[in-house]
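First, one chain by itself in structure tokens, the form predicted in complex with a further copy of the same chain.
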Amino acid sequence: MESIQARAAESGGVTSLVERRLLHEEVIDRLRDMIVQGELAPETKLNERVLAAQLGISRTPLREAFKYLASEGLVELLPNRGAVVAPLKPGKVKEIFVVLGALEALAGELVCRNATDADIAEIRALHYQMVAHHARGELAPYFRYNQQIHIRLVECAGNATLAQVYRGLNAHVRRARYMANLSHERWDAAVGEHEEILAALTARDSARLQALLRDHLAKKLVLVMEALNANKPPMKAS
């Protein structure tokens, strides 16, 4: 793991023009990435001493980052027993998808009303990027653009609170999303759904957009649940 402290040194003595970010904020972002990207698996114990050493910082800002991420729900704090990466229980994932559904539906309504043409053009651009990666069979970049489209769509609804809550919940299940292995058919279908979503957005057809988003999410949930249950058959029976 690369030290965070190194970042300060590498700018060559001259404190860079950009505002020097606070250490604990840097740590928050770094840990969040590591958790969401799956680099830190669910239920991983987060040992303060070793993590601090790896990041090249002291325990204090690390502990502060734990608290922040605990409030986001990505980390769980066990009294007197430290922090662990929040477990990813199927039931929880289902719950989150339900809430995300309601939020995306709201976003669909608002985005049709509030998005500028430039906003929609930007989403369209992301869409074509995603399509290109799909055509080339590049899964990881496809996922990235897919995520970006959904997030950008919510952001363009013009309600920062909505966007923040959405991002927070989405970060949780992003870990699970990667696990859902797409069949070739499902992948094609998903892209087709995105085409429809883009069309509804372009037409600013709120009702249709909401329906499409709901449907799209519901289908994703099925896949994710399958992947979760496949990876985790915690049955004690022989």
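Now that we've seen the form predicted in complex with a further copy of the same chain, could you pull up the form predicted on its own?
The next block holds one chain only.
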């Protein structure tokens, strides 16, 4: 939040094209985190005046952020009601998870064939960063690196269409994936599964990697559905 306020103050209300783009991205990132991490609950009305004051920005970049997050399924723009945090619908979440499982399995096959050694080294570095945040109990940064790993696995598969479809669908269940770490036991288990995923990738064992990715997402789905059906809030980040 401080970086958003500082950028707005330094601009004096007159920003260059680059500055406006950076401000736009920062506002989107901040609002996305507030929604994904449960700071803004589903169906909460997004009060422009309050949020603009909280983030230290004008309402224009805020409204632009609402539109962008609506394309990710995190916000709903309602006639005469403004913007609200989109509800998580169990049926829709389940449908998307099933498709994502198939896409990740396909990516697991292709990435073993097409990823370069440099690609795998990058994913390994992301994994170690993720594990470090887990060791410190820092859920929010852990989740960011976790998502980067899954996205890079798909991107390194060498199929642009697959990557585009995956990114679009994954954005719609980002909150649900965050909720998969509701318990520390499950969080610990997820890290163990990622260790196995990295080992299979390093060995370029496509059959093993496909099975691991499919099973990893299936376990997430079970926990997410339990949380949604029980109407439990996501665990707060440390």
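Quick caveat: nothing in here was measured; it's all calculated off a predicted structure. The term rigid core refers to the maximal set of C-alpha atoms that superpose within 1.5 Å between the two forms. Numbering follows the first chain given and starts at 1.
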property: Core-superposed C-alpha of residue 79 shifting 2 Å or more between the two forms; result: yes
